[in-house]
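Consider the single chain below, provided in structure tokens and representing the form predicted alone.
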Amino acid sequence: MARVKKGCEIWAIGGGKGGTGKSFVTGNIGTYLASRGKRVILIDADIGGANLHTILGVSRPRTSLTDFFERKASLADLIVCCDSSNMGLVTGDLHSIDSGNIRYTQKLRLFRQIRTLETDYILIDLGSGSHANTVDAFLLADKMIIVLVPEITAIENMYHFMKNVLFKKLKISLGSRGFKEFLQDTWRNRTTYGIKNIKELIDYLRKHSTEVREVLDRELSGFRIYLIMNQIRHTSEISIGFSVRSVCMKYFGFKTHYVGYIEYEDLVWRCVNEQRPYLQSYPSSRCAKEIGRIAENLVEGRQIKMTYS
């Protein structure tokens, strides 16, 4: 979808699994920005399980994507206020509708909106799972970030997950240049092709014509991950982040930037469970300059660096 102003960054926040955290970091960075004067519209957009508000410490907004979906009310509309006079929230609490039931009129018309926000940045907290919602409003963003905690399973779900968005987006790019069905039956017949992961599927597509080979490059040329390692209880966890990038460029072929890593605190779960917002209760804490690190990481286009011993 083309973009209707420039100046508004959109950054959504994914990662397959639930449990990871993604609502935190979403809210903390959300909360970080803010405080550096910048104006930041969140959207909870983890349908049927919002929880984002929490995490902020407001109380459950009256109005949600509810009525978006089923009154037609306008994005802008829905947005309350939080502590933090630059900061907004669009919750995502719905009554009576799943994400699997919002049509794609529907969904069309809330990218549309998003796009109109008038902000310096939009942070969409994505609900868990591969749903093809949650995949399209990823692709969406200008900065798509996983949120991964060091657990085979949320690691097993993000290559899952990420292997559908990268599907997606050929399937979008290919598409729209009558290449669809030629995709699909690569991918299908992959065995008889030899092909063992996405990126081989890529680089053989790129063999297809040289129009093909120009799609490509033209639209995976900028498609990149941020990464950000959450709950890291011992030093070495924090290694499991450069190992995924570099799984990521070997089987999938997109630059993954490992932007920080937020280590385990008590304090965290504390506050949520009493509906108190963690960076203004505990501005100095190590979990807060750590998450201060990763909004900048993020607005920079920044990645940490391998240390040795």
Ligand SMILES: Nc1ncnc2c1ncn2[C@@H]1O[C@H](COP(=O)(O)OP(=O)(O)OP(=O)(O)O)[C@@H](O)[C@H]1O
The other form holds:
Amino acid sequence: MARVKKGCEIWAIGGGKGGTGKSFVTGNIGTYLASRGKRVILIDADIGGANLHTILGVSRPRTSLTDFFERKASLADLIVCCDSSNMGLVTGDLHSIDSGNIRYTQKLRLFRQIRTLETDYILIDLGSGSHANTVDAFLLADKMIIVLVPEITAIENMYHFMKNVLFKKLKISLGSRGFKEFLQDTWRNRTTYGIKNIKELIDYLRKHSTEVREVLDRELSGFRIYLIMNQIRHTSEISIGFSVRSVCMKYFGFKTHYVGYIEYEDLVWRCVNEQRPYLQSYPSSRCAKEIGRIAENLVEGRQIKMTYS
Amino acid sequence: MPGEDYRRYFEILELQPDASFSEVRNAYLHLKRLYSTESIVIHPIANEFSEESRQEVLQRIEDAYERLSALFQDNGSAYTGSRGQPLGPEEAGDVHEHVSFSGETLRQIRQGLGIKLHEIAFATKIRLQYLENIESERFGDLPPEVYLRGYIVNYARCLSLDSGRVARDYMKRYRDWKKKS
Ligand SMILES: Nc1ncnc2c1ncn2[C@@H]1O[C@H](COP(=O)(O)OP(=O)(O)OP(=O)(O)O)[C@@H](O)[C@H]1O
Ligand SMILES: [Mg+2]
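Moving from the form predicted alone to the form predicted in complex with the ligand:
In what comes next, the whole complex appears, and the chain from above leads the way.
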């Protein structure tokens, strides 16, 4: 299908609990897209926990994002080659600097340069946690992707991250129109107003004025988080993604796209330990097919359907 | 083409407006279970949401399902239950009060839902041949009783049926056959 080229698309993978498989998913979705002839650049922005190069079997490169932040090197010069000629990687070896101190302006500079890269897809591995840094970078992407595992602690951390992201979104949207105080006041006095959750906050804000309502409706109608379930050990766990999607809509008031799931597979960690890219070692495994389906769904903006409950 | 009103009901059940009745029913059962039990998805945020708001959500789901069931029945594409009657919303929730689950009943329910046997095979990882034997009650060609029970339970879950009841009924038929042969 012929498409009008509209620049590259940035996908950010992040949030929530550590170890759900964000780096594994990022690396392998990238590998898949590259294998389908797309140009891909992966950026490991997991500050202090960079390991994407290992998952891809790239030996530790000499350049990294550190050079971007400390030496003001240009991003394009930091890209190292991977196995596939369609794919490049910017590693994130950042333990030499104080990671909490990367200022917002630094991040904006990073995203400005990211947008100028000559490529089709840019995948950013943001690492775990709900740090303001991560939340900001997440919101700057064209597609915001969360990798979840079927585990109550992971679900809990994911909700926390989502709420942070949504609140920050409200702050940016309303703040730029002079409603920053109003938002902060409302939130600070939420018990007085009987606001128990973020949905009730939004409902309350909407009642303020037509202008606020229009801003919120416009900003939130385009707001969408993409959800991937990883490390599925039983088919019944597939439906957790649908449950999460429902809770996000009915309790938080925003849209989630459930784009697919990946089974738990012992071969995955064996590949990781042997520093062999999984998708290249087992291109016809079930996991590989699931990763391919997720990548396609993300490209097309599709989601999976419930086949039975 | 459903009008504006129905679009809203599809939305409440988190479906596209072109969803089939089997999709509507699956979504309804899924959501009903989600908001009436304490699962790992609900637990972490349970304290943020009052019992009333949970009941409100459940009520909206019930209403949407009731309206959509009526829509599908009016269009003549209704799911015909095992008694040859279209299933009403209450019946579909805790299905089939008065039937005993035979292989033929299971087949009819499955076909009524528009689910293909190979889809069940895929979802349950039960071999297609076994599923065919289960529905046709070719008891002689089925695996031993201990495995069979597990298969029936999984198959029943796929159809959103009460798996305990289905297994009880079906295994009784199996044992009756065994006694005779
Ligand atoms: N589908 C899977 N099957 C089996 N193991 C998996 C799967 N996905 C990931 N893993 C394993 O889980 C471990 C964590 O994966 P990964 O490093 O990608 O997580 P992460 O979310 O990036 O972690 P962090 O938050 O620390 O950055 C890896 O060692 C990998 O082997
Ligand atoms: Mg990681």
